[in-house]
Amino acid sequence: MGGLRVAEALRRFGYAGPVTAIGDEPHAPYNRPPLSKEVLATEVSHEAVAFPQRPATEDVNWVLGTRAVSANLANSTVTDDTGLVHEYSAMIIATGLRPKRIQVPNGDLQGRHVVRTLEDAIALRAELIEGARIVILGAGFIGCEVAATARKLGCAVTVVAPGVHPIVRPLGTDLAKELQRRHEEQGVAFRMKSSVADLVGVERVTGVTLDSGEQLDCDVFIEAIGSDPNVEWLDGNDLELSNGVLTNNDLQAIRVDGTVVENVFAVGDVARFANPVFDGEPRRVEHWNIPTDSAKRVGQVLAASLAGDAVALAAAKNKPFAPIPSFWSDQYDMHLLAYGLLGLADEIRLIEGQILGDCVFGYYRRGQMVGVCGIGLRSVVQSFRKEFQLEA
């Protein structure tokens, strides 16, 4: 998604030169969030999630099924896993994330799944059959979305997670407890304050052993414990890669010594940048709008830079990059929508509705709203978006 949106933005802002997009998946760009939501409940296919290709990007050289394995910033080259060396005038890093996996003694078994790629979703969907016993490790958004989908398909679902309630870190205790209650009402079992110490089975998983020693039978084991940024291929270039690619406000990569690499950018989940809406702390933000918003910024800055248009470049840089993070999550008949960075809050309070029905919570840090999240009441949630606008 990030790569596609950058290509579109470059064309929109007037760059007409060659664009090469290297991606390790064999598919043209597609939308990932539905893979753990509505698409997983139906027949998973590329057609169901593919982004439309606009005429402006028809001439992009899509190098699919090919992985970038190294970069040499001094020589302005990228080498892929076929050994081909690609020269560039500017490089945009849009390599995103990969799912974390647990390391356990008996981990080499069939029936282990993650949900990140189209292939992941296709493989998992084939095993979500009525009556299947599912254990999900992780009670974040993906874990809870997959749990809801699996229950709707008639599976028996148990969620194992170390926290006290699902999605408690961003949502806060009250909303997280209510989310858990609604899942339990749908038949999901929870083993909170727990983790998986090992898998049970010979060739295929037949159960999991918890750190307490309890054993849970299962036919399918799903890991939803977070992600790691794909930055290893950038090693050796003195970039600050401690948690994704550190960038400035124009998404230009920053070296360990603090200097900026003028012709290297990062977009999407892999980029770590400060957002002046909140403060000066660089963060990676794994929300669905960030690839698009960061791609627009890079496209505008880079197109002006490549054209040598000092006026356009100054105009682009003078406007702070201040995207408003947003996400949504569909679970059963619950529709969650949020804006802001909920995890920054030191105070959370109900501001609309009733927690047992449709409701909206406000998230505040030192008295200032930093986030809003609602179950239903979409128009109310959207009305608070203006709280995050920077003053002109």
Given for the second form:
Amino acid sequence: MGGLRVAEALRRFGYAGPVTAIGDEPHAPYNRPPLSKEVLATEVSHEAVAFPQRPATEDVNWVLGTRAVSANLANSTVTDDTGLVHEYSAMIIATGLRPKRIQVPNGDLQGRHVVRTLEDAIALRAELIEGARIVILGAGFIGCEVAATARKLGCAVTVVAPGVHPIVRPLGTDLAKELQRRHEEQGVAFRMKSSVADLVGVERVTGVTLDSGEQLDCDVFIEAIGSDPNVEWLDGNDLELSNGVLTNNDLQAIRVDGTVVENVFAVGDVARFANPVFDGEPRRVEHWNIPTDSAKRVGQVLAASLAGDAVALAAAKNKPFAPIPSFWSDQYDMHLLAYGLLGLADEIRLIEGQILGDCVFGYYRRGQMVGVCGIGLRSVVQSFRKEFQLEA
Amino acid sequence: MTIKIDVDMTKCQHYGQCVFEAPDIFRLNSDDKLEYTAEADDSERANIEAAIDVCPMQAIRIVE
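Would you mind giving the form predicted in complex with its partner chain, to go alongside the form predicted alone above?
Next comes the full complex, and the chain you just saw is listed first.
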């Protein structure tokens, strides 16, 4: 997605030269949010989730089903897993994340799933049949969305997670507790403050053993415990890769010595950048809007720089890159919508509605609003969006 | 010249992200449901394309 959005932005800002996009998935870019929702609830193909292709990017050279295995920034080359070496004037890192997996003694079993790619979702869909017993490890957004979808399909669902309540970070205790109550009302069982010590089964998973010693029978085991950035292929170039790719405000990669690589950029959830709306602390942001927002910035800066247009470059850099973080989630008939960085808050208060119904919470750091999140009441949540807009 | 806009209401979840990109075309009504103007002047094209990009459900398209 980040790659596609950069290509589109480069064209929009006037770059007409060649663009090569290397991606390890076999498909053209597609939209991931439906994978934990509609794709699991219905039969969905790549066509149904593919991003539309625009005329301006028809000549992009898509090298699909091919992984970048190494980069040499000194020579300006990328090598892919077929051994082909690609030379570049500028490189954009958009390699995203991969799901974390647990390491357990009896881990090599069928019936283990994650939800990241279309193939993951289709494979999981085939096993979410009515009456199937599902254990989900992890109670973040993906874990909760999959739990809701699996309940809708008539599966028996148990969620195992280390936290006190589901999505307690970043939602906070009150909202997270209410979310758990609503899941429980829909028939989901929780084993919070727990982890999975081992899997049970021969060839196929038949259960899990928790750290408490309790054993849960299951037909399907789903891991939804977060993700790691795909940056190993960049090793050996002295880039700061301790948590994704550290970048400056123009998404240009930064070396461990603090110097900037002018022609290497990172976009999407692999990029770690500071957002001046909040502070100077660089963060990776795993929100759906980040690939699009960061790609626009890169497209504008890079198109001006490749054209040698100093005026356009100065104009592009004049306005700081300050994307408004936003996320949303659908679980049963609950629609969550949020703006800002809720996780920064030291104080959370109910600002509208009632927690048992539709409600909006405000998230504050040292008295200043850093986030807003609602169940329903979208217009109210939207009215706070301007709080996270950088003042002109 | 005018352009025609189509929103697949079976996909739309009324998140209203499009409202910020093309406020003259998209709005949430008092029930927080999406409403939109199905025809727009070509000068709105860039805003509508931005709205298409930010739709989490990818429910919006321009009908040429």
